[in-house]
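In structure tokens, the next block holds one chain alone, the form predicted on its own.
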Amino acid sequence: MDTVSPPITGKPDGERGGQVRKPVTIKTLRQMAARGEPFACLACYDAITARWLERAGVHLLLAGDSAAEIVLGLPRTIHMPLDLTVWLTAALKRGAPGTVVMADMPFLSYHTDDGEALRNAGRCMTEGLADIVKLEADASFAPIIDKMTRAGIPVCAHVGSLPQRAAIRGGYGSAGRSAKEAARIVEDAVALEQAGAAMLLLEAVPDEVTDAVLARTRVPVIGIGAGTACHGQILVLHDLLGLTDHPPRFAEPTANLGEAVRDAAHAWVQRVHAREIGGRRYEMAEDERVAFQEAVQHRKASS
């Protein structure tokens, strides 16, 4: 089957004549950036919905922490297991082989210990076949970044907000509003750049600190709530989809199947209740309907 560039404007995969698209790699990333063509990103959690969203043409899907608060229902992403991320990593990667596919390492997975940290990004990339592997970082976590890459495991360092460390600020919230608190964001992108990240993701930051991010570094950037000029953008698909009651105010969905499911639910309560729940039926042959009914039958004269 012929194959076509990486969808960047345009109908999806499942629209366009059969095709499919080549595979997305981290150097398709870095070539798109190069060329000042935005790329795609959204976090999920399962190989349906991968599928699903490769056939849309999203380059990059991330296997986010995020699921501890939308897939558990726990109240804050320090509480995914790393276990969790490996498995849900993986999902993504069978569902959306063509796709570059990032797993977002949880808290204190990789800060108490060097070797301990090179072994859980060890089994993202093995058990759970990630591409990449996404840390939220300051520049002291520069030593950790050349460890991981020197040992082959491309890094996404996370700078800007920072969501693990949201019980500090007392709630999740924006970063580098103060022109001392942005220079420290900026100087920590470099300094993860030059330790070796592959990719840099910036969450929740005025455009200015954006800019100079850009402007300082030559690695892809992927923007959270950071502005337009980003290489790529992400967001959480949930979000995105409008399932969420009380989403980012950098999230705009594009659906609203929170109330569509809803009502395609309820649609199921009534036909359970009126007993007509549609589909098709199993049936059996006239021959065997009529042993089974005498067998029956047998019994009941047996009993």
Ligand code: KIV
Given for the second form:
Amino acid sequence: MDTVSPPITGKPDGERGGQVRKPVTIKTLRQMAARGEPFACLACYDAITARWLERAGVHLLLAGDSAAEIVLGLPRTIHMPLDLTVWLTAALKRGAPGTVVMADMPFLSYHTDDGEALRNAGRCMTEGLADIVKLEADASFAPIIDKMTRAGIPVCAHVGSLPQRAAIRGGYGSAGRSAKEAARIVEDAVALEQAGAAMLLLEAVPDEVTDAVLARTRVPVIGIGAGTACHGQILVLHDLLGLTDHPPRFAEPTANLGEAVRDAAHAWVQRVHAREIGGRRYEMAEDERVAFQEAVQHRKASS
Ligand code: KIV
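Could I see the form predicted in complex with ligand KIV next, after the form predicted on its own?
So here's everything in the complex, that chain up top.
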């Protein structure tokens, strides 16, 4: 059997506390899903953090369009520029080469026409080094998912609550809480899997919807606010670390890094104030110091 998931307890190895594991691929995630072994995913936005997340045993990293809010401070995910997605995706892959990296295709980068959608998804793969791209979709996106898949681009179809459509719904929120909408989400998932989606991502739905999607599809299903039954689980890293002021209700932080960052930065403010900046200073060799002081004195005398 292909053992792929990192040991839960195990001797840390590699540079600075990483765990040894085989590189994780989409096939690995499929195998884990088939074995009923949940895999962990996080949205994050830089290479150094990606490296630490790989060392922690995270299986998939998403260069999410949430970067528009988290990194750029913009009001909605729809502001995410495609070029930034490409750059951030490549940064994650360079930081975590043994982890599946997913590019989150931004608003309007796959809606206007199929040629443009294919070229943009292709950029995420070639320039962005993505292993898979994610599209927010309903069943009407089946043809473009089919075309991407035929072109060799693995696609994760994001169904349920779709943040890029927040303007229509009047904000972010849950989905599938009425019988009609729940049934539509399940049909979307089925149609997109049939079109070739290699994975599904299910956002902010009741457990009943998740159970129905899992019963009707065979590809790995990643959940965010979609209960515990999904094959994989994803959150925005900043919500998990306690860095965001208003995380969504389904994101329970495992750390309080916001306050830790504030306290660490405040300690720096105090050090600067006290002229005790720490670290190691640069020094001159004694003969250079004497020569330099003589040169300074000479300049003073001759001016
Ligand atoms: O952009 C994002 O962070 C997402 C979530 C599903 C994590 O799409």
